[in-house]
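Here you get one chain, nothing else, as structure tokens; it is the form predicted on its own.
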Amino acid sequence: MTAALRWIPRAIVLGLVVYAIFGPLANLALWAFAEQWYYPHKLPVTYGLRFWHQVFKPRGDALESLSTSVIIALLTVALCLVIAVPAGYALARLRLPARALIMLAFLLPQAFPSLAVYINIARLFYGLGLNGTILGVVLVHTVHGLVFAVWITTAAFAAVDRDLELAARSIGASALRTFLTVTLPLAAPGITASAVFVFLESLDEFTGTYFVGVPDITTLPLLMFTASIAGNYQIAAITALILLIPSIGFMLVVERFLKADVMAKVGT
């Protein structure tokens, strides 16, 4: 009896954690399939797929917004990796002066209130003709994506055993060949994980897209915001579930590729 009583607080805590995690998801699922739901009913009055058909109809905005979101996310990943791979290698392998300050500089976009930053970026981009363009949105997403790309890529290169590189050099491999055949393949899982983080960050980004892209660029988060403001909670819930699917899938990929030895190198 005493042992059973000991489990009661743990069960209560576990129940609260499960409710905090899955409660909002259950509410999203209910709204996604609810055709009528109004006070004082605790559950939807009628269920159906009418709003799903509305979201995925050929002339609907959801598929176009989803494709725009994916294109922007892929371009953001490509631009981030072009910068992060050489930067990560240099930060991990070279003795750079003020290395800690350089690493800290990539965190600065997260240190300031995003609203004030994006308002000023929008003003700057307006003068450059980048407002309302995919390029402008990609550049904004890249600023935030570099935080994940550079830090994780640096950790991935730092986790590569230098003795393997020295062994390749000792048998006549050039520095470039060593990098392409030894260092880069060994760091590839960490680089892949950083690309996944950047993709998810870009896919879910709202504030920067709103100030730089509206009204010409509409991504899935913007569509969800518009639907919720208009009171179309079913459309907003369906859009949120669509965004949730790649997030869960890619996080499973990250869990597989981003090992503890790589994470231990972050910031070192």
Contents of the next structure:
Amino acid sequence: MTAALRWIPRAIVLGLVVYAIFGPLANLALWAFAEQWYYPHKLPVTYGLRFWHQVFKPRGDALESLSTSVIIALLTVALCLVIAVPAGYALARLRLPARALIMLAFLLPQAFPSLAVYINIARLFYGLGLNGTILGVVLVHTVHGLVFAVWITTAAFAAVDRDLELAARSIGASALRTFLTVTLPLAAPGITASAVFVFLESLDEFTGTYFVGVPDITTLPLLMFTASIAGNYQIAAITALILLIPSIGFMLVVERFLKADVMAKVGT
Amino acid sequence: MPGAGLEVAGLEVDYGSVRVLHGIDLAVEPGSFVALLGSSGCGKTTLLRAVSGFVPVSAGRVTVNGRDITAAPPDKRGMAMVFQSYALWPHMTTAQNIGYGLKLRGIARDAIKRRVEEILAMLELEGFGPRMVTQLSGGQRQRVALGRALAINPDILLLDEPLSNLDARIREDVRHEIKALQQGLGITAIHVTHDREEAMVMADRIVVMDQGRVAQHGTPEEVYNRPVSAFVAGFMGAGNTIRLSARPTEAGLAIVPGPNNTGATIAARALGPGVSPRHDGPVVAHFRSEAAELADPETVGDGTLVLSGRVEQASYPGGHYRYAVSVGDRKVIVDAAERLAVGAAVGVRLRAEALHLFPDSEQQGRLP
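Following the display of the form predicted on its own, present the structure of the form predicted in complex with the partner chain.
Shown next: the complete complex, the earlier chain at its head.
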């Protein structure tokens, strides 16, 4: 009896947690399949796939913005890795006196209110003709993603034992050959994880895209925003579900690749 | 393929503002096995890494067969290093690890395969080629690390404490295996260790290092029997010390009788290199516990040095008894076959060849 009583507060807390996590998701799922839903009804009046047809119709907005989103995300990942792999290796291996400062510098874009930063970036990009271009959006996303990319790749390289590289050098491998055949393969899981983070960040990014990309660039989050402003909750819900798929998929990948030894070195 | 000769001249290495090697001079004969011996922090590993090119050199030269390689990158030195951690690549199989250096040299796939099989057979690792190195035991990993280094036929094999992660029992075997391989291949080997016995068993020549300097360089017998400094004597196992007073006589160096010791005369030819036969003043005598003998406490004046003391502690480590004997305010360890009671008065006889004498001064144990 007392044992059962003790379970009551726990059950309440668990219930609240479940509600907080799955409540909005359930609402999303309902909206995605609701054809009609208005006050005072607690649940949709009619269900159907009409809006799915609308979203996925050939040459529809959703598919186009999905491909824009993916292209931007892939370019962002590529650009981030081009910077983060050499930077991460240098930060992990070389004895740089300003190492901590450099690591912090990558965090700076996150430290300031993003609206203020993006408004000014938008102003600058106007002058450079980068507003409303894929390149402009990719640059904004890269600045945002670089902190994950650099910090995680630095940790991944730092987790590779120096002796493993020296062993290759000592039996005749050049520095580059050692990097390509020993260091890079061993750091690959961590680098993959950082790429996944950057990809997801880019896919979800809204503020920067809004200021730099609108009206020429429409990514999935922008489409969702427009749809919900206009009261098209079904369209917004379906786009949100589409955005959820890569997030969940990649989180599983990251969970597999980011080992404890790498995580332990993040930010050190 | 005969090994190469190595010469190190005036080598200095700094870590930041700290000098860790103070002008090392060392010549290694082709095909010989040299042990760099010292306690941790003495600079032996730094010396090995400077020779291999992993540590930048502040001054001095490293030459192999007369070729100056001081500025050469590590991969252009014709050396191969075996690491304490083995440093095997976990993303490769045993065969890939061993074949890596051959692949770098653009050798044909079949030839690599044959050479790897040959190495595996030599190290008694037949059949382990396709295994991931993470599935091997410590002893097997150690042999793969050795095989990886030997596969490329290096001029010089560098061994950085490769045995210190092995079980004591396996270590004994591996010592002899490595020595046999080195002799069979005629390769030059430089071995870093802090283990005196390991150095004695494996090496042709021992370089005892202390605080970034060479304390003594010689054959195992020389370093063991004729230490040039109190440091070397202590490091080579002559850990008992006793303060005495000496003065020169015609017959040799005389030990002045003291409250706890008899007088004795040590012939000049029996004196080690640590003290001059004309030394006049205090000396420190180093001796090994197994080189001392127990004597009747009443013995006097038979020409050998006898310390008078009292048994403080007795133990039986196997084969003989071990006594802690207090002599004045000092305590010495003496091994003996006879059984004595704790508290018994006892004499400790030290023959001339058991004694390593050094001048007792502030600079003792440090070569200039």
